[in-house]
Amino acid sequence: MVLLEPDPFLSELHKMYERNKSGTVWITVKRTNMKPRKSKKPDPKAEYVCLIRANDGKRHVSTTVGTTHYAKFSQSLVIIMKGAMADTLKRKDKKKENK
């Protein structure tokens, strides 16, 4: 797994798309502080970062973010999702039936 930061995570993850057209990408979103396991005490400092993961079958990238820079992360993770999912998303017809 390769930790990026998070705009070459975003370009990653728009390739990771773009490879898979009728393919399935997973995103995980994790928060976390980043601590060792062997750790016993909770630090009350420690700051808590959210940890997201991609992965589809073959690449897998993760990044971290931080809570002031996650809002305008998570907006450019929407439009890459709604940019990828556009084509595949059937619309609904909206005939009405008449009886």
Contents of the next structure:
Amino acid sequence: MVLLEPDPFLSELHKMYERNKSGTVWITVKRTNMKPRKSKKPDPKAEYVCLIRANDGKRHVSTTVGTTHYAKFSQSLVIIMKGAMADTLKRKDKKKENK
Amino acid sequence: MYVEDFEAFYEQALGLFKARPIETRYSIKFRNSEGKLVLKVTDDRTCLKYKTDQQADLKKLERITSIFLPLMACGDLPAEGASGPEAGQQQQQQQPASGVQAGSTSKKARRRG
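Having seen the form predicted alone, could you give me the form predicted in complex with its partner chain?
Complete assembly follows, chain above in first position.
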């Protein structure tokens, strides 16, 4: 599992969508308060961060987003997802609606 | 497991998160070859899923993602985008205030000494 900064994570996510036209891309979002690698026990004073993971079956990447970065990250994430999904998802059939 | 109505899925997902914020996670699965999108929210006890293949549901994806990310990052719902940066500013304002108070008490202690 590769832990990246938010911006490289977004680039990597975009590449995953580009590469995996025939496969699946998973994104998981979870809250955690554990400090990775530095302490053995979860620190009760540590602030909550949002852990975001992406995986395409082969490559696993992750990033943590705190209170300061989430707004910009959230917007970029949604733009990337919509851009990747817009072409493949079905549009509503207007002929069926008229009937 | 699969919820038909998006509003019901959204309300139940928020309920799960409020009850168990650390255990609840939100997953998005996109299968390009079939053009299917599955949203999943689980707290390891209950699993809620919403499946779609409609382009119109991308707005719903955007809405739920923009709610869950700030919830998980800050712990609070954003009030139409205003509370996120304000909460950050409030935290920044509180820190220098506490610093000023600590400085003043030490000056008082010096005067008494």
